[in-house]
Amino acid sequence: MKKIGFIGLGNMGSKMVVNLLNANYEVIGYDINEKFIDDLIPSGIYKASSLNEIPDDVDIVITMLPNGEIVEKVYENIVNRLKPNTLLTDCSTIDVKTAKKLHKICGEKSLLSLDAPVSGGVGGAKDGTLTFIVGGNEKAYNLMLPLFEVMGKKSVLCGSAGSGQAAKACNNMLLATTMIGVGEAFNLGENLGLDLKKLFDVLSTSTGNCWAINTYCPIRGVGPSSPADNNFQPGFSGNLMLKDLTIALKAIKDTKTKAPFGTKSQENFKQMVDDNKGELDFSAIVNFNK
């Protein structure tokens, strides 16, 4: 049974931990905030009070943190300890410059790397229904691959160091153009007198339909039931797409890549976070688009 060090226990991470657990296998895991290692004590976590505490043996480091600059921090709080071809599987949303430089400093330790961003929001990490968008190696890839298959439905090794996040960035940059244009199309509908669940019954069924429509419909009383039907609130708010949106922007920048739809999505959103409506989900961005 391999010994599993998880750093990062909110939303996602305590979820993600839960179906190891449930699959027998031994955790070690660590947050700065205590409360939540605690509330797993009961599902058979073992507690690190510190990143220190993290046994040096471990065989597998999973990280799902908040940004880069965390994840840095943490990598270099404990790569010197790490016994070599230490797995260390990086499942936070960070940027493509940054995921590299952490294989990097993986490599020069004699130690082995992933950066495997996930989808699916903290439904999928619950339900074991997260997909893990991949970089790296296929040594590292298939070592991980049984914990992959606890903690989601699918995987995808998309290349080389980095190619996790940059497939990451690339998905909910167009996620996030795609919500914006089914809010627009149910806006036009609803001005021209449509009755919007017939509507529904259109654009789930013809050229239009996506998973926004289909699956995360934004419209309440509409398509199966999502956190339109609920207030918006969040299985992935708004600050967590403009996070995603800026790392997209930075890549566009950095690659001189045009993309004005993707670059005016990343407007739109920060305009709901600047009007303090960031907790909500995501999906709420249809509203400021009226």
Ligand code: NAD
Contents of the next structure:
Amino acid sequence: MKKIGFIGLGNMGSKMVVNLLNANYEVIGYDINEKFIDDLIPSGIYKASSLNEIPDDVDIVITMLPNGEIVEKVYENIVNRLKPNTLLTDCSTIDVKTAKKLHKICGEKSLLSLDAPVSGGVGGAKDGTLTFIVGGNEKAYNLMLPLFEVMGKKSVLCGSAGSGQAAKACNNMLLATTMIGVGEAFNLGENLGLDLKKLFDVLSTSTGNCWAINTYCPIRGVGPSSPADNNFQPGFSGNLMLKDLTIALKAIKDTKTKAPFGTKSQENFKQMVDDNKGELDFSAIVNFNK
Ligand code: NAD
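To test you: the structure above is the form predicted alone. What is the structure of the form predicted in complex with nicotinamide-adenine-dinucleotide (NAD)?
After this comes the whole thing, all chains and molecules, with the earlier chain placed first.
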């Protein structure tokens, strides 16, 4: 059984780790917040009190950290002492440019690497139903596949280095834009005097249907249970959505892509965060354009 180092035991990492432990993997965990490691000791994690205590002989290192700058610092700290062919899998959501740089750093040290951001949120991390959106080579992907299967329900190898982060940026730009669109459709329906439950019945079964309506309807009391029914407690916060849209916006600029709706979505979420509402679930955006 492989020996895993897991760095970043926050909302997502702490739950992904439990699924690895339940599948009998040996996991040595590190987080700058010691309490997060201690909380996982009853589940069977071994504690690293610093990055230096992640053993040199681990087979795989998984990172689940807030941003690219932090992931890069962690990689710089550990790559020199890991044995050749150790696999580093970064599951954080970070910008494409940094992701590619991390693959390069690993390649120069004869380490294997994957960028593997996830979709599915804290619930998916807990239930082991995440989707892993992966970039890298097939050798690394095949090594990681059994772990993806323990922590998720699906993984897609999208292409070479950085492709996972690229596909994730596209997905979240689309999600943000559809959520704003769903809010506008319900606002219009309300202003036209429609019963919103009837409108849900129509939209969720007609050509306007999408995940933002069918699974995560942002209108209180309408459709399946969602953060809208719980005062927009996250879920997936507006702050995190802004982070992802800012990554997408950078990619839009770098590639000179025309994306007026994605660009506008980033502006909308920036406004939400500037108005100190970033802690709310991202679907609360529907109340900002009323
Ligand atoms: P989080 O802030 O809860 O967890 C991040 C953890 O990293 C924290 O526990 C923090 O103490 C730790 N950390 C920070 N710097 C560190 C360092 N130098 N060394 C070790 N540990 C360090 O965030 P999260 O919600 O778990 O998200 C993690 C990543 O997953 C982010 O990139 C996020 O965008 C992505 N993501 C989150 C969700 C979600 O719904 N929360 C969904 C998909 C993707």
